[in-house]
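One chain is shown next in structure tokens, namely the form predicted alone.
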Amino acid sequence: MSGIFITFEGGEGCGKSTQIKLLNDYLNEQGIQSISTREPGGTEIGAELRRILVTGDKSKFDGVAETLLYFADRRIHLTNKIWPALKEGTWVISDRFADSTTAYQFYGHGKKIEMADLKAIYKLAVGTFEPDLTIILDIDPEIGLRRSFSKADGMAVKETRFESIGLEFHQNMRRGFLEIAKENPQRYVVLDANKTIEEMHKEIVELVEQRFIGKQWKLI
């Protein structure tokens, strides 16, 4: 028996590491062995990584070399730590996964890189493997980047690269992100992020329920 991967996406402060972390307290008070990551940074050197990807001016590598750093991390993440869980039969969540690299490198830069391009990397770093179910958390961009920039101040480490391209690009990334999730309503549910913390993580957990129970585990 395989374990079960869920990705949540969406945009700078969606609320996506509040909810992974509530999700999987309450699938492992369930009886089911859970486990959160996050891209980039989910394995040691991806904690490199992310220092270089999320960090520093935000114009100092184009799209295209963003691209290659997230599926190098993407490839590591995979073999070092995802895929061996899944096989235990742990379930993995994980707080991004490549549909943030179609919605950021290709969306939010304008379609500078070409998608047969994206298609041909992930097709070599991951390939034919994909999550069981994408969670995208969509909120408005404006009242999202306000939440990041809040949250960062009590950081030590400033993680706002991304944040600080500017609202246009954080437009575009949204739009990708509702694209995306209509070429396959199968795997992406697309949720209302402007919601209490507790409302949101009722109606993940009844997704999850409703999408789980009867196959290999039974959630209630």
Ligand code: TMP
The other form holds:
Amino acid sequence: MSGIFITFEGGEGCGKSTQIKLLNDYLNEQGIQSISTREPGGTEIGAELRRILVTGDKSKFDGVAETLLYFADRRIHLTNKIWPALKEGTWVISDRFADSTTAYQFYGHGKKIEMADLKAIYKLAVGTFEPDLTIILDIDPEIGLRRSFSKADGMAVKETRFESIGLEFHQNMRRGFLEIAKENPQRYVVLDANKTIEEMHKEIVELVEQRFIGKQWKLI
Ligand code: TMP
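Next, give the form predicted in complex with the named molecule, keeping in mind that what was shown is the form predicted alone.
What follows is the entire complex, opening with the chain shown before.
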């Protein structure tokens, strides 16, 4: 028995964490064992990598170093948390996974890394494993960044390293997510993140029920 692996993706301030919490609670209410986690920072070591990656000066390292650090976090996340949970039959919902690296470090930074190199790093760190479903919450970066900065106001340590990179980076990243989604409509679903929290939750539940529940999983 293996659990289902669902990832949420999208730009800053798209509302992923709210939707992940709602979906995780919903699944648990249905009697499905599921956990939510995130990248970077889904493990104890990952939390240290997260601090390095998302705080401080935007140019403290380049896109190549970022890519390697994100994949180091991902590898630890997979081996220490995601794979063991899935093996037990637990569903795992992750706030970001490898598509974020493609969107941010490849598209965002203007394709300075070769796609072939990115694929090679993916193969090394992740192998042939991939999410069963990826939900992309699409938002105009100008709106998302505004939301994200106002959230950061209340943070003791400001996680705004990426927010402080210019708008063009975020527009590239958004286009990147939309291109990735087009390549594999089976795995990716793009949802409009301008809708209300309740509307989006309803769409996500319908999607997950259609895809998975009643097949190998039954509502209890
Ligand atoms: P979060 O704010 O959604 O938790 O994500 C943390 C930041 O890390 C966000 O600005 C996006 C960025 N990020 C990447 O640039 N590449 C990645 O592979 C991941 C997982 C996140």
